[in-house]
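One chain comes next, on its own, written as structure tokens: the form predicted on its own.
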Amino acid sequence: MTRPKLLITGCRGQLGSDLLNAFADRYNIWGVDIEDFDIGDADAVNDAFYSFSPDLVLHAAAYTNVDECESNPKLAMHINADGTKHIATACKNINARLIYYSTDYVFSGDTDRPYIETDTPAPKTVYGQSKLAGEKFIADILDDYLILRLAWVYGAKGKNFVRTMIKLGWEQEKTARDGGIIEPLKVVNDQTGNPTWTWEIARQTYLAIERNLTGICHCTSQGEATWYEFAKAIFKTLDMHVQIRPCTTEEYPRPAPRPKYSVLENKRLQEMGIDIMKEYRQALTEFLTNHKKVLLPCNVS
């Protein structure tokens, strides 16, 4: 039996690499990344799609550095908006189904309750605006698509909060062992979201495809945390004795404004009875247990 063809963009990123692993048994996969072609180049996208002719596309490629997007809006729009437009157009031309990964940053973060899929987006950052533009292009161009909005994503590859905390915590512990002066890590405690492991997203994507889910869905781990609470959970799980203290957003200024409360509720997945996203602390424990070797200080960047 011939396997259906699957194209994964951003295959070398933290999400793309887990998507490759999750779908390897059932699909003939071609993983592509920036080294292969620029998704902002419509001709390059069309040539690749016509050459491989995928049945399904998982579009995980994105310019995700929120602060750099703020200082380089043209590049953010080139990749996240125009690139997604080109992907959607190519899917339409060859009749391929598209799964697109979006973000909690499409919302303002000014609410005090979890966002559901029907809430009106109002991004405050260039990153959020560029990802929302991608969503709109897809909805305008395609009928058969699924947009999965993610939040606070971490995985075994790439830069993310979990890997950064482990590196900083290990450095602090080393300083303590060497008799040095300890400076507690300052971690923001007034921003709240859903820490979400990439493998969980990959599993949920697989099920959503099997159930022919379309439209927009939120796809995050259950439960919520501040960055400070998330950091404490990481160190507790690893039995690391790290001194941290909570701070405010104002004490840790960044070029791009962060949403104060961007928790997403998987309302559509729950209504359909297919929400398999675990509680974030359970998922975090499994991630740290499964990837200890990768997360050793000598390998954490």
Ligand SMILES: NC(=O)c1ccc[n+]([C@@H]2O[C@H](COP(=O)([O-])OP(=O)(O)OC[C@H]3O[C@@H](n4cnc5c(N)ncnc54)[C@H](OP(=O)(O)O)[C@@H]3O)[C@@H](O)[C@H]2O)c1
Second form
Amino acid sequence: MTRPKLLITGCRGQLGSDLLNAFADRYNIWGVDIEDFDIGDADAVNDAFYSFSPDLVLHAAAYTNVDECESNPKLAMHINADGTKHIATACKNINARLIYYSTDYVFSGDTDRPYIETDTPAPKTVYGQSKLAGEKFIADILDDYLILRLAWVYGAKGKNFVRTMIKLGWEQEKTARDGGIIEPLKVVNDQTGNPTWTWEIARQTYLAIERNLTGICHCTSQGEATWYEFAKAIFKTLDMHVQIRPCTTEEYPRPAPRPKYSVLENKRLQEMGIDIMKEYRQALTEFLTNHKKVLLPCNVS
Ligand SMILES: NC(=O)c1ccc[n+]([C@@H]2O[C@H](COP(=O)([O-])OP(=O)(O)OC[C@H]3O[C@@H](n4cnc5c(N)ncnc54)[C@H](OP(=O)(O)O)[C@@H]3O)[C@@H](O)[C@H]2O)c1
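Can I get the form predicted in complex with this ligand as well, since the one above is the form predicted on its own?
To see the whole picture, the full complex is given below, headed by that same chain.
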């Protein structure tokens, strides 16, 4: 039996690399990234789609640096909005099904209850606006699509909060061992979200495809945390003895504003009885156990 063809964009990124692993068994996969073609180039996208002719496309490529997007709004719109328009148009041309990964940043974060899929987006950042524009292009161009909104993503590859905390914590432990003076790590404690492991997203994507899910779906690990609580959970799981203290957003200013409360509820997945996203602490424990060797700087030669 011939295997269906799957094209994954952003295959060298955090999520894309786990999507490659999760779908390898059942699909004939072409993973592409910026080295293959720029999604901002409509002709290049179209040529690639016609030549490979995928049945299904997982679109994980994006300009994801939230602070850089804020100072490069044209580039952010070019990649995240126009790039997604090019992908959607190419999917329409060859009749491929599209799954697009969006973000909690489409919401303002000015609420005190989890967002559900029918809540009205009101992004405060250029990144959030560009990803929402991508969502709108898809809904305008295609009938058959799935938009999965993610949040606080981490994985074994690339730069993310978990890796940064482990590196900083490890450096602090080393300073302590060497008899140096310890500066407690300051971590923001007034922003709340859903830390979510890429492998969980890949598993959920797989099931969503099998069940022919369409439209917009929230897809995050359940259980909410502040960055400070998340950092504490990381150090506790790894049995690291790191001095850490909570701080406010004002004490840690960033170029792009961050949502205060951008927790997503997987309401549609739950209603359909197919929410397999694990609670975030359980997923974190599995992630740290599986990837300890590559995550701890002491294990890097
Ligand atoms: N990270 C999060 O916390 C988070 C949260 C919510 C939603 N999401 C969404 O989830 C998806 C995956 O995120 P991620 O964290 O895996 O992202 P990532 O690690 O930054 O990976 C994105 C990949 O896309 C590539 N790319 C960037 N511009 C491109 C272009 N013009 N043409 C082709 N490829 C391009 C990047 O290459 P370079 O590295 O060379 O730029 C990178 O390999 C994205 O759509 C993102 O918006 C992420």
